[in-house]
Number of protein chains: 2
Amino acid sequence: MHPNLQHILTLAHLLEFGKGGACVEITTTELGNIISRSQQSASKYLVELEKAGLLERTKAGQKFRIMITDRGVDEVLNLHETIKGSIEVLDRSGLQLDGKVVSGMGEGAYYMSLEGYRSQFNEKLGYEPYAGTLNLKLLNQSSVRMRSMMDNYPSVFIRGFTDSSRSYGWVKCYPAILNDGAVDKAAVIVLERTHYDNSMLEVIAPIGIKDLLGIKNGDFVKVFVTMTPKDPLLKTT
Amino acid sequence: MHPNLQHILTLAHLLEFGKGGACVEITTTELGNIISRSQQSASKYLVELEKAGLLERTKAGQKFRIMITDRGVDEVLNLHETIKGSIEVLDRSGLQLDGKVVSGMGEGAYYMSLEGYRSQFNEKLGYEPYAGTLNLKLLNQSSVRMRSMMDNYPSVFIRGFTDSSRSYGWVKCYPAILNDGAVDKAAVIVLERTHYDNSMLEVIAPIGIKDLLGIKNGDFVKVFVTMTPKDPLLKTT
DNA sequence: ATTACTAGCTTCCGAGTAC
DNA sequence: TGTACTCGGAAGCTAGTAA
């Protein structure tokens, strides 16, 4: 009995269901729902996984108490590594996002000019952002996907601060170039307290981007995030 | 025709094979080898994936040129997220490693005492390591797994330096507690230039760990890495 | 050399049902 | 309530082979 992909994915769901604890209590009906199979199939999976030594079961009343073995966890981690490997290849080519210029520069621009942020920008990015951010609406789902992946990328971290009246959240900066280098010292910023969704991008630079590129609302901009998650030097406290 | 897990995994392998580029050139025989199926099955997979809109093919001589669509990449990323979700649950409960004390404290101890490192330890960890590291041999494959996962964890980064005679590599420190808190200010260290394999662990602490715990070679030690990858504050430059 | 169809065997899936 | 067996139909896999 050789476990196949579905078996390993079932194992992964069991791990998740058990919140990583030592053992899981779940009925075959529940499991069937989770993996989108019948109760009967779920039952069969459990029997087969047990035979393969990837989990152990002990009767607990009518139910079973399931313990995933080390080998079981290994199988899940292996599968994860395989898929991760294929995705990291996307990382290495860098994140590229296509967007359309939209208005809405009021808010970001104001925040970026606050002294509590400006000194940190100077120190960590080497420049002060121009008083006005570039707001982009991402154009395709590939870009939105890249945007999501950015969360796991290394960033230049700008701490939040508190003044007499209120507190301000952190800002993560992802150094980037625009339009193949036409602007080479820009950064995508992600605010702790933002109201935008993942299909929007906010970009800063030391100069006025719109003027420099000669663009206006509705024009296309190509953003290329330059830091990759491969460099261990970027992770420190 | 609904693609199943094997289809998505095939897609992942195609991504990897194509090194993330826009298109892949691969024969069905090659693909069959990669996914451990026959040439015929590989061919069928490609036909089905195309029908499902997850890739497109154009004839290039006898071969095909394969382009994975956005939806195709999405499917791979989705699968990745699912599995990631199930193992992040392991993360949240923290990394726990079981090891056995072995000798071999010479090298690490010497390096850790160098001024170029010591000042950074003081600044970033808040203590100077005791002159002697604890070397552990990991006891089970689960621990070795955890050891590998550590690479993706946030760490306290100690820069390398150069003195008159040679240069010294960086050190990554992963704060940890030993034996359920018997030692609560320790750190697993990973050296840029190490000769150990992944089944070994090197631990520092402000005091002599062996004396404090009253342990000797061959005794068991439980290591619990306390930082989790969830905290965005840890990623800065 | 390729891709991909067909035939036949194997495995998977779920309804029914025993316990 | 539970788990898990049988069994018929569906889907998957490969060898042979056409193109």
Given for the second form:
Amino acid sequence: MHPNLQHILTLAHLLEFGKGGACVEITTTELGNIISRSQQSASKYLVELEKAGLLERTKAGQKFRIMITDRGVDEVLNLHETIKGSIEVLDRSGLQLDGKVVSGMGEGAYYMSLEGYRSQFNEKLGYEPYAGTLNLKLLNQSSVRMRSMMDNYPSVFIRGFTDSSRSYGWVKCYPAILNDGAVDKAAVIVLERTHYDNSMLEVIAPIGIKDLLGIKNGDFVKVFVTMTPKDPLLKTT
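I have the form predicted together with the DNA already, so could you send the form predicted on its own?
For this one, just the chain is written down, with no partner chains and no other molecules.
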């Protein structure tokens, strides 16, 4: 019998319960509470883990004395390394978000034309954005989660300003590439004052993205945010 994820997580919880020791004493009711399963399910998992050679158990009064075998410990360590490796890859590479081109609210061209923003974009991003934003509706929950994670990434911060008629809020820019490098200089922007939620992205670039990629409303675009939490690459203040 090959252990499934629930089996390995049960072993991990047993190790945690034993404060890292491979030998623990526990009731099936206690184990069920720890793994958020019924007492019957906890008992079943122990039987299956014993058959798989991942633990040995003996009765000790109302409890079981459980010895997690070397194979059992190895299974937990392997899962840990897999998860750790996935997180490290994410930290190194950035965030990928998949979206569909949609029409915006018509404000992008106006805001991108304001000198109070344009001079800062030029100074901090190294280019003046094309007069307009590419608007993307995120396609799946994974992309929406990535968008939420993006808030923890360092951003290139564009200060708000006031002119003779009104005040304008800040803009945060997250450097990105589109469609595997077809556009290698772009940025996802987050506005202080926006009507959009985390299911939408606004993207700027020094050129007209739609024209360069030959895309229209309804087409799919891959966005890869390239800055990571541990490795800010650009000036952020």
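Just so it is clear, the structure is predicted and the values come from calculations on it, not from any experiment. Residue numbers count along the first chain shown, from 1. For clarity, a rigid core is taken as the largest C-alpha set superposing within 1.5 Å between two forms.
The Cα position of V221 differs by less than 2 Å between the two forms after fitting on the rigid core. For P129, the Cα coordinates differ by under 2 angstroms between the two forms after the core has been superposed.
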